[in-house]
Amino acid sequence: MSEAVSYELVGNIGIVSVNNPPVNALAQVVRAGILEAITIAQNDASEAIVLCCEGRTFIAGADITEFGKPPKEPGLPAALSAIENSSKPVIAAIHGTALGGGFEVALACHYRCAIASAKVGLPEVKLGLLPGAGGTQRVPRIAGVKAALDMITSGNPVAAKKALDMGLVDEVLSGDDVRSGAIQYAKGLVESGASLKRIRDITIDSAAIEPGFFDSARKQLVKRARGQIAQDKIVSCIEAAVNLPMDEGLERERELFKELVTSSESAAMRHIFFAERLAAKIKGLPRDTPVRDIKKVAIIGGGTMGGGIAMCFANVGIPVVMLEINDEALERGMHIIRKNYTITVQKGKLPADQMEQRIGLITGTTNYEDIGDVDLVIEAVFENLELKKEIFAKLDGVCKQGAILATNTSYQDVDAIAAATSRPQDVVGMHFFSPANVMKLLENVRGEKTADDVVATAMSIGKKIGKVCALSGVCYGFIGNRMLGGYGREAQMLLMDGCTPAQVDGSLERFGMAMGPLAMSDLAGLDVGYKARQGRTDLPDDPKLYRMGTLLVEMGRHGQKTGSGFYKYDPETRRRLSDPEVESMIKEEAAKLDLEQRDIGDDEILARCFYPLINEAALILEEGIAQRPSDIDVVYVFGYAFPVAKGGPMHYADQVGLKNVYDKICEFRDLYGEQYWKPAPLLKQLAEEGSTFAEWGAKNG
């Protein structure tokens, strides 16, 4: 038998047990072991076979490290064929999660039982793939075409009770002992003379499918795909399940799976999968670094950001004290929190009683003395360095020793804030993204004197509240916002050179960005950038620079909140509309500066906006602000909606070729000046070596 799979007889039931920690992935040893065990069971005294797993979960998916490598026999289809064609009923006993190939194993079984806490799902789409071992053919046969389409294109897991209702499992077991419960269930099937119930034998009635269903599904999915191609191919597979015999459907599924495995989109998404996990590992920080216990949190500031942060902690059962300047502001903050939770309840994503339970964990105060016992305090007031220093001096006086003092600043100097206290080792940046209760990224910022256990705690508590964490060093804007400067600058420079706002944003949205930079500026508020620029002395004295953004603010056009900015907004729907007044104004301002406007294509728009990101990221790596290139990709995918199908700016640069990026930056330097387009030394070095950021990252840990 395989080292990862065992087989034994318990009475008249054969037990195939998988033990491949940590998540029983379908590595070659597991596939071989299952195949051998099922073969042995055909000729022994067993009357039914239970397939179960040791540890905390059922088979949680394929072994992703095998992707892109020569296949090792036996392949998964051979193991599934042995299960499906067994002369004795095979019962999958599910606990934890049965995901991807793991759930496809369960679907090949004749029966499926699960404990109540189990979940099943086919999340391959999140890696730019589709289920490649029968998932797209079997799920529509037992759950229906629409349910299968929703489940497989979303990639979201389904809880056992819902899976039972959908027909995906046959029995929800009482109790948590999945092995004994499954044995009893198997014995019951034997005693009742249950048949070999093969999903492949079910035929879908094509006449029951609404005409145009698949075309409509494709159109809906392309709107949210943002450059991903797997969703369209999933539709094709489910269409094959309706129109083709099972074996032909499996062939079609395998053919499309192979296309996706070799696609640039899936490579990018797999890159992000690994990058997200790598970002949690801190260079030079031992894995056993202790973390501080966070049992109670305080938030300074009850605005949209502060309220969102408070919700993050309440959502995982951690009590929060929210401190505001007066009772009116406090009441306003609590109202925002209740409104946010109410929207979640209305969407059916949270039971009403849980909403009240979470709100009950958030209390308010206007007195600093009331937060003296908290383990973590997060300051979330507006971006004024002197105000933040004043607050941290107060916190230093009231917070207990050992409390972590965190600032949610987007770009201020964390070391200067820490210097306002007598305990800089306890100060850290925890940069949440708005809305904090929704956005996945948490950019933690390690100051010069931040203690190792404080860094470890910030990363650990971030994971606990459901965030994807990346670590940054101290500089203006840290990783994400520092890089964003050139992106926003060039978006506005392109207007002076001949583009309309819709042209700039349209190019970037077709690339896969959730929202173009000018529309995003309108959403954030043009006055926010305007105020930030007023405090900077490092900007070139150039009349073109941010000209339109500045003029629009001075006209009272601050973006969505005033109904107009680069665009005008429908007062009812908030839908953005191109504004002829702004387009005329752009032409007039360009004429005032004697600028010759011209037609600009998508390729130049993408290069002008993205290459400053890449160039600044190279400087960030050289300076040690980011630990590794893949961390920068994590920041941009999870914090700035860079399309996951492109893998983040560093992965995208590697795909374009660093020599091509460098050459184009040099071309722009010659056209527009070195003040904006000075190639980073690291980018120049890698371009000349013919190397990539990924290779540089591997060499530098």
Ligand code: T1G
The other form holds:
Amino acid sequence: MSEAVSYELVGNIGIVSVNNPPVNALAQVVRAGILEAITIAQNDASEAIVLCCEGRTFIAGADITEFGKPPKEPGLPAALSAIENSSKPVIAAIHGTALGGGFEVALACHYRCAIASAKVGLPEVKLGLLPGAGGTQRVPRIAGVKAALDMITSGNPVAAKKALDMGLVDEVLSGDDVRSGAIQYAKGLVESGASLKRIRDITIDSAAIEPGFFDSARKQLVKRARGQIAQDKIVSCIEAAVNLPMDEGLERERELFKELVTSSESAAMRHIFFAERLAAKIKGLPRDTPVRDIKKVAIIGGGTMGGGIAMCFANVGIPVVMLEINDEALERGMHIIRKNYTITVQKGKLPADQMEQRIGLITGTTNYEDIGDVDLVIEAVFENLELKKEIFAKLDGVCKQGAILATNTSYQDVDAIAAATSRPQDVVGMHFFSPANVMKLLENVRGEKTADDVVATAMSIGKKIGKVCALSGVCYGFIGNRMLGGYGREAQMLLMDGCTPAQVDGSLERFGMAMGPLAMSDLAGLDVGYKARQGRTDLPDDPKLYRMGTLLVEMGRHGQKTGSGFYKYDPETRRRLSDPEVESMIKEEAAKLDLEQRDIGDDEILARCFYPLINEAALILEEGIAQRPSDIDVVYVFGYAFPVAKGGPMHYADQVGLKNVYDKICEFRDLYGEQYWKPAPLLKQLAEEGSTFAEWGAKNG
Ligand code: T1G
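Right, the form predicted alone is done; let's see the coordinates for the form predicted together with this ligand.
Below is the whole assembly, all chains and molecules, this chain first.
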């Protein structure tokens, strides 16, 4: 037996046990071990075989680190055939999360049992893949075509009880001991003379599929794909399950899987999978750095951000005290929270009783004395440095020793805020993204004096509340917002050079951005950028710079909130509509500046918007603000809706080729001036070396 799989006979039951930490991934040793164990079991005194796993979970899928490398025998299909063709019933004993190839192993078994806390799922689509070991052929046969389509194109896990109702598992065991529960269940099957139930023997009634079902499914999926290609192929696989015999369907599935596993989209999505986990690791900080116990949290400020942040903690059962300046503001804040939860309940994503339970964890006060016992305070008032310093001085006076004092600021100097206290070592930035109860990214900001255990605690509590965390150093705008400057600037510069707002946004949305930069500015409010610019002294004195944004604000067109900005907005649907008035204004303003308006294609729009962002990222890496290039990809995919199928701006830049990026930036510098287009030294260096950000990250990360 291989070191990762053991086999033993317990009475009349053979036990195949997988032990490949941390998640029992189906590495070659596991596949070989399962194959060998099942073979042995065919010739011993066992009357049934239980397949279970040690550690925290049943098999969580193929070993993603093996992708892109030469395949090693035995392949997964060989192991699954041995299971399915066993002369004795094989029972999968599921705990933790049986995912991907792991659930496909369970589906090849004759029976599946699970403890109540277990989940099953086929998340391959989240890696730009599809279930390549029979999942698309077996799930439609036992759960039905529609359920299979929803499950496999969403990639979301299914809890044990629901899986039972769907026919995905046969038994939900009482108790948490999956091994003994499965042995009892297997004995019962033997005593009852249960048959060798094989999913492949089920035929789907194709007449039951309404005409056009698959085409309309494709149309729906393509709307949300944002550059992803796996969804469409999943539909084809499920179509094959309906129309083809099992073995031909398996062949079709394998063929489409191979197309995906070699695609750039899947490479990008697998990059993000590992980047997300790497971002949680702090260079120079041992993984077991002690973290402070966070049992109670205070939020200063009950506005949109404060309310959303409060919900993040209540959602995981951590009591929150929300502090506002007066009862009216507090009432407003609590109302925002209740409204947000109500929307979630109405969407069917939260049972009503859980909503009340969570709201019950959030109390309010207007008195700082009431937050003296909390373990973490997160300040979320508006972006005024002096006000934040006043608040932190007060917190310093009332909070217990060891409490962590965090600011949600998105731009301000965390060191200046820390200096307003006598405990700068306990001050850290925790920058949430709006809406805080929805957006996945949490940008933690390490101040000059922030203690290591405070950094470790911010990362750990961030993961606990379901966030994807990345660590930033202190600079204006940290990682994400600092890089956004050039992106937004060029979106408006392109208008003066001949684009309409719809052309700029359309190019970026075809690339895969969830929303183009001009529509995004309308959503955030053009007056926000306008006010931020008033306070800045570093902007070039250039009449072309932000010309349209400034003009629109001065006309009272602040964006969605006033019904018009770069676009007009339908008052009912809030759908954006191109505005001929704005388009003629752009031409008039360009004429005033004697600017030649010309046709500009997608390639230039993408380069003009993304390359300043990539260039700024190179500076951020050189300054040590971000730990590694892949952290920057995590920030953009989880905080700015950069398409995961492109892997983030740094992965994308590597695919374009850094010499191409650098040369283009030099071209734009010669056209538009060095004040906007100054190549970062690191980008120049890597371009000249023919290297990549990934290589630089591997050396320095
Ligand atoms: N392969 C290799 N390593 C994996 C892995 C996998 N499938 N899953 C997790 N890891 C590593 C991860 O990188 C981390 O490493 C550690 O395990 C703990 O993970 C044929 C082709 C199972 C829900 O997509 O969803 O099967 O950072 O931090 O939060 O059709 O891991 O410690 O060095 O995420 O408790 C399909 C992916 C694969 C599941 C656990 N399966 N994994 O979450 O821990 S494709 C998946 C997860 C496939 C078949 C197809 C989660 C988890 P390190 P973690 P966690």
